[in-house]
Structure formats: C-alpha cells, structure tokens
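The chain that follows stands alone, in the form predicted alone, written as structure tokens.
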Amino acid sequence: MQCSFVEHRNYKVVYRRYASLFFLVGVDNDENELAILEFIHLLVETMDRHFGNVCELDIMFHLEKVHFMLEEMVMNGCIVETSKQNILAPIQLMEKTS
C-alpha cells in the first residue's frame, strides 16, 4: 500500500495507488487527509464489489457508472454516503431493468 500528499501553494493533492491505478483528489489545507484516504478506499472497494477486480478497462468502458458511484457518495464537495450496498442498489436496479 503506497499513499502520498502533496501540497501546493492553498491545495492539497492526496492520491493513492492501488495496482496499476491510481486515484487522485484535491482538496483545500483544511480537509483531513486520512478521511481522503479512506474516500479512495471506500470507492475502489465499490468498484471492486461491482466489477469484480477492478482495472482501467473497466473504469474506461464503463465511466458512466464510476461517476454515478461517485455521485451517489458525495453531494455539494460532502461524503453523504458511505455504504457499498447503497451506492451499488441504484445501480443494481437499472441494470436489472435494462
């Protein structure tokens, strides 16, 4: 497990490599890096539930989906959401009904 943060003038960079991937989020001086760290975690946890192992090819063909992941745990710059199951079940269900 590799982690690093890198700070640029008013911004922090936090971003975390997990294979060949790495997950990149900027944020300002005061957000909590460790909390970050456990964003990334968390996401790519989700993705791994749904695509198996995740890896690019996965990300690239199906980005429509990673940003409703996304979009499902974050609102307004704030992590609403923390649950696998409930990010993936809206998802889930489209799937079942297309």
Second form
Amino acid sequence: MQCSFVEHRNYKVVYRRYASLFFLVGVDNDENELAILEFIHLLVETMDRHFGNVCELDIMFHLEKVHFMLEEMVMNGCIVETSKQNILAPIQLMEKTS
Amino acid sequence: MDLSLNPFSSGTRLRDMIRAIRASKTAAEERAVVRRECAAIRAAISDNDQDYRHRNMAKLMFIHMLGYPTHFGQMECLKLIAASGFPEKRIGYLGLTLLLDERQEVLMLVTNSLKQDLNHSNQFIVGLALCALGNICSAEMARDLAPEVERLLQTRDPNTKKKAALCSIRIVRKVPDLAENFMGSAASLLKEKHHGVLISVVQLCTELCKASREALEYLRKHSVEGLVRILRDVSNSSYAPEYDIAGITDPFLHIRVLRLMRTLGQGDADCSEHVNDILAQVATKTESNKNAGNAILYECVETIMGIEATSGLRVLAINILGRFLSNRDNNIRYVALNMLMKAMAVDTLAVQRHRVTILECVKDADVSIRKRALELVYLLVNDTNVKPLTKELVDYLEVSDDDFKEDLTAKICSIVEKFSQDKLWYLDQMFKVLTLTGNFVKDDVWHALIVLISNAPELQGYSVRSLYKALQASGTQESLVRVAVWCIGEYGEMLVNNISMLDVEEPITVTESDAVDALELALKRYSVDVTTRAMCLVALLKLSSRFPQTSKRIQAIVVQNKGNTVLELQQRSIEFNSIIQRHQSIKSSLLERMPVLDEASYLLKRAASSQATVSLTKSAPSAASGGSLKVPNGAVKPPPAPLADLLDLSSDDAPVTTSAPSTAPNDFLQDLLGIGLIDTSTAGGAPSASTDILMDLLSIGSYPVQNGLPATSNIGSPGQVTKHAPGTPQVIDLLDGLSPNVNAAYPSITAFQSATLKMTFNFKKQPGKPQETTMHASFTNLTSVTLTNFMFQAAVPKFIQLRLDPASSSTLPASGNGSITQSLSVTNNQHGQKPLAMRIRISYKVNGEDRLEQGQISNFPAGL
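Which structure goes with the form predicted together with the partner chain, now that we have seen the form predicted alone?
All chains and molecules follow, beginning with the one already shown.
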C-alpha cells in the first residue's frame, strides 16, 4: 500500500482514494498528516449522511451543496466543526425552506 | 422558461449544463458548451435578469472549477450579496469566496454589505458573512471589520461564536497588531463546552501565540490550566456518538490542544511541567490500532519533543517512535521518519540507534519514504559513521530508480565533500559515483573534484590511472568522461610511466598511444556533447606536447574537426592545428602544467555564488599565488566565450546578456582556473577585453596598459592561446604572423562620400563589451551652399541593434566651415560571426529644394 503523502515543493499533498475518486488536500509542512487523513474521511462520511450513499455524480450535480458543507467544516485552513450533526444542520434547514 | 424575454437565454438547468459538459467527447465540444453558457450568463447579467441569478451563479462556479475565466461574474456576486433573501446571499457569498481572492479590488466593495450582514438579526446570515470574511478578507477589510468580529465573539449562539473565532484567526494573520484585542476573549472562551467552539478557540489561541509575544505570555499565564482540563475531559469522556471516531472522542480536538500545548510549552519550563502528566496519560492510554489513535500519538510525540519534557516522558516518546518505525503501514513509517528528524535536535543518540532501520527505508519501495529516509540519513552522518554509510548509499546507487538517482547522487556528493578529511577516500567515492551516475552529477561538483586533484600532487598519478581504467570500462557517463579526459591531458606522463604509485595500486601498462587512443575514442564515440569534445581537443593538444612522438597522429585527429559545424570545435581544431604545426617553439611552454587551482578562493566563490551573486569583477593581478601568470578576467557581464575559459567548458554560442545563475558556473570556471585572485572588493580594476589581454600576453603592440596590467612576455598559461572572442580576426592574425597590430583601436573610416558631403565614422569600443560599438559620425559639407533640415537615418540588418542619438544641429555650413556630429551605438548580436553593415539615408534642403542621398557602408573595420 503506497504512502498517502506526497511531497511537492514546500508543501505536502495528502490524498485518499475512494473507488475511482481521489480526495487531495494540500497542507504545509507542520500539519499532522494522519489527522488530515481522518478529516478526509469525516468529509466523506458527512456527504454520505446527507446524500445517502454518496457517489461521484452526487458531488458533481450538487456542487454548491458540497461547497456549503465544506464551508461548515473548514475555514481558512482551520477546522470549524467535527460533528456531522452540527455541520449538516444549517444545510438541512436551508433545504427545508427553499 | 420564457425564451422570448431573452433570445440568448439558454434556459438550461444547472444539471442539464453539467450533463452536456460531461457528454462532450472532445475538448472543443466542451469549450463550445461552456462558451454558449457563458454568453447566456453574460447576457442575463447585463439585462439584470432576476429570475435565474441563483442558477447562473451556480453554473458560473462549475465553469470556474473547470478552469475557464469567470471574472465577468464578479459584480453579479456583489449584487447577490446585497439582495435580501437568504438563498441569494448564500450563493452570492459562495461565489465571492470562489471567484474572487483578496487581491481583487472588487473585494473592497463588499465591505459595506459585510458590515450590514454582520449585524443582521438572522444568525445564519451572520454566519455567512463571517465565513466569507474568514476566507478571503484583505488587510484593510480586516481592520475595518475587526470590531464587529470581536463583538460577535461574545454572542450566545455557539455556531456564531465558532465562526467568529475562526474569522479572528484570519484577521490576526493579516493584521498581527490586533492580536492583543482578541487574547482576552480567547482565553475566556476556553471554558466553553461546545466542541465546535472549543476547537475554533484553540486554533485561535495558537494563531495568537504566533502573532504576538504579548499574547503568548498572556496565554501562558491564563490558559494552560484550562487546556489541561479540556484534554483530560475529552480523553476520559465516555462514548459520545456525534464526535466519536474509532472509539476516540473528537480526535481533532485532542490534536489541536496538543499542538497549542506545544506552542505554549516551547522554551517555558513552567508550562511544560503543567502538561507533563496529561501528556503521559495520553501517550500511554491511546490505542494505536486505528489511524485516529495514531494521529493523536503522533501529535503527542511531537509535543513532547517540542517542550521541556522530563526524561521519562522523552523515553516514552522514543518508544512510540520505535514502534511506529517498525509498523508495516507506510503512512505510519513516513510519519515516524518525520518525527525522527525532529527528534534529532533533542536526542541524537536515540536516533543513531535506529540507523540500520533508516538505511533500510532508503531502499524502500515507496517513493515518499525513500525521500524522507535519505534526508534523515544526511542528517545522521557524522565523522565516525560516514564511511560505512557512504558505502551503503553508493552500493544502493547502482540499483536505485532513475528518478531517485538524482537526489541520491546529490546527497552522496554533498556528504562526501563535507566529511572528506581523507583525500584518497574522497577521490575513490567520487570516481565511483561518476562511474555509476555521472550524468546526474552537477557541474560544480566535478569542478570541485578537479580543483582537489590539482591541489593534491601526490594523488595525481593515482587519479589519472583510476580514471583511465574507469574510462576503459565505460564511457557513458558524461562527467566521468570530462574529468578523465582532463586528467589524462594534464597528467598524461604520470599515466604512461606509472609515476607516484600508491601502495594499493597495481601497475598498469599504458603506452602513449593507448592514452591517445582513449582520448580519440572519447572524442569520436562517447558523446555528442560539445563541451566534452572541446575538452578532448584541449587534452589532445596537451598530450602532443607531453608525448612528442604522438604529435603527428594527434594533429591528424585534431584536423578532422576543421570543418565541424559547431563553431567552438571548428575554431579549436584550426587553432590547435596551427599551434602544433607552426609554433613548436612556444608549444611546450604554452602547454606546461596548469597552475595550481586555488582551492580556498574557489570554495569561497562557490559559496558566494550559490547566493546568486553576479559580479565577478576582477581586478588587475594582485599577488599571484603560485601560477606563473595571473591575468585578470573579463568584465562583469560579458558573454562567456571571451572570458578565460581554460577548461574550455563553455562551448555554447555566447548569449548577449547572461543572467546571474547561468553565468555562475562559468564564472566558477574562471576562478577555478586560477585566473586572478578573486578580489571582489577592489572593483576598481577595469576589466579588459580578452583580445587586449592576448596582446599583452604576447607582448604585442603598444596598446595602452590598463590599470597596471603588466605587459608580460611570459607565455605561461596553457590555455591562454585558446582564449579569445569567437572569431576575432586579430587573434588569428597574431598566431599566423605574430605581426604586431599596432593600433588596437579601430581606425576611422570615410563611410560615405558624395559630391555634396562627406561622412566619417570614428569608433570606440568599451572594454569587455566586444559586441557594442559607439560610433561618432561627422558630416562635412563639400559644397559652397549651406544645407538645411539635415537629417541622417540608418538601417541595420536584423542581428544588429542600433541607437541613434540626436544630431548636434540640422544645418550644415558650407565648404566645411563647420560640421554636424551625431553619435550612434550599435550592438552586434552576432559579433565575430557577421560583420557590421549599414544602409544610410541623408536628407537635406539646399536652396529650398529637398534632396535625398542614400548609400551603404561596408567598409567598417573588421572586428566590430
């Protein structure tokens, strides 16, 4: 199993593969790589909870929703929230009203 | 879908557009779809179409993701943000963060909207504004809106609080002065229970510590207890379904707190003491069978290494490290290697113990691990273990992948140079590396090798013999061939006569003709690289002096390149042939052993140049350090070729201007070959053009000596003869007839003469800039009528640049009672290859009549 970290110039890329989809995160050198791996998984799980059995097409056709979700999780490179419930609450609210 | 409203409106839904894009089979198809959509969106924007704004923005974002330009949508974002509905604002803000960045001026226009939204009653809208601000605000915006954000840190809603905290991070990053405003709130917020708030606040504290010393001190005093408590609570907490990952509650919070502890405890014994216990607890209790646990342990070990930990704690950390290192999971091993690098600073001995495992990792199948391990090995090298370590690395060099070879070679060369007290060992290692991966060896490395060899007379015989053997075995590695060829040329007689053999050597029989064979082979077969072949030619020339019997044969070989299409080789071939044939008298002194290359100054130069310094202004020769002839080098920024290029290593056509990095290696060469002591402090020495130096060398001409350049008659330095601007005719003149060329300056010419006027040119060249010539034109009126509206124009071929200065006047008095003068400067980009040529046009008025005269000047003196 290949290492999930690739060094590129003075950054690192942490990636994780889910079937045919790759999630890449660029981090600087003092970031905890293993934590980022966990974070990617958290993101995928959150999307899964929202879309139900999320697949690539879900992300593609609902790009804004994915962005909203990401906005609830990461801001300016820092983690905002790690509870799926808290992350999805505003999004579900918005969907209910529109 | 009301198509009549807007004929261009595509009316497609977002998903239809996406489907259309995905269905495109070629890039051109996709571009067509995107173009159509963009046109529709642009039309909608300019019509201020309200209906589909939301959808259009979403489309625009998708198009942006694909990489197409979307700046026309920026104003639309602003309009959306200013709208009152939540969905509009939402998509507007999202568009803002995606389509713009802080450098755009449009961003400033949003400040007002942001301010209003930050004060909105709807907390979701406040959240939106904070999010946008936190992602892309610029420094001015940060300053403007900081008070609002500060206030929001105190609200009751945890969602707002957490976003406000993260927004503050950005503000503090952009405007570090504001850090003090936030530290109080940050410290008090650590008492919160909500995990989202906690994690945001912890990150805020970390950022504050980085931004301001004062904040760091404040937090040290006020927050350490709180942090310990947080970590303890979350570590001991029972199962919390929302935050649980692999049995651990909120590992992200763990990690952030640990990192903050590291920042606070670094260099502070007090703080470190406080956190000792909890660190020990976390380090021992956390399970390491899942990634989440390992992530926490990783952060824990980093923190222990970073603070002033007790020795017990350190031992704990090193143990965890050891476990990680032997884990089968590649990610864990990578992380372990990372930790080891940090651990070097703390406990080198512990790291040395793992040396064997680390060496194994250098040979690992995984690319990232190999890289990390190699860097670690480089740090581990010290005087005691350098020999076995190097041996391992060189052995591995043979079997490693090509993309890794380059890194590995560079590291080995660097290690070997640093720890080379034993010259023989250094030479051996370098020869091995050159043989295996010479093609990856950088230029300055093998230059250094040559410097070393030239400074170690007792090892020269050994070197040349080893290199000869290596060359016989294989000639595929460029650098090896170059070094070998140089040595054979220099120390040929040592090779053939087995001079100064070392104990470890066995005698080999090499005849003179064998040596010439080797060089011939290198010249003809081994490579097409011009530099190498040029070096071969020089080496052959040297051998023709050292082995007089082979002179005829060498001449035959050299002459074969007389018609070579590469100018450098052709030139050398002709000149060397000339030397061998006609100048036997001076040949041996020309080709004496080279002066010892000054190691100290070379290393100095190399260090200085690695900081990309340009100027290598040489002064007139100061105290010579052993060489028989020290000649100042060319000017600061000359094209490489005219510079003394004793090793003849720059073979490319001289570029007109050379940038600093590219001249650096060539300039080394100049120093390398001991041309003048590098005395950069005395920049007063005017550089002289190479041709002038040549004149002096051969004591020819009454050329005014510049700056005390001694007109020496000592023709000592072997390569001097070869040093010249490409194709400068004067050089060849010198060699051919040794005839004095008295007037080294260029004679003035009558460029143009007609019944009406005469034009003369005077020339001046700046030393060191052979391609540039300043010409002074002077016009005389040969008639008895005054000429008015005098205008001179000139045209030059493409490879010449011309600059005309304004003329002294536009009236030319009659009968030569006065003249008009005008300066021009030309730069001949193909100086030496093509002569100067110019077409001129002179227009004037005589007696009210316009006249025009044209002509071509082709009698420019040669060498311009």
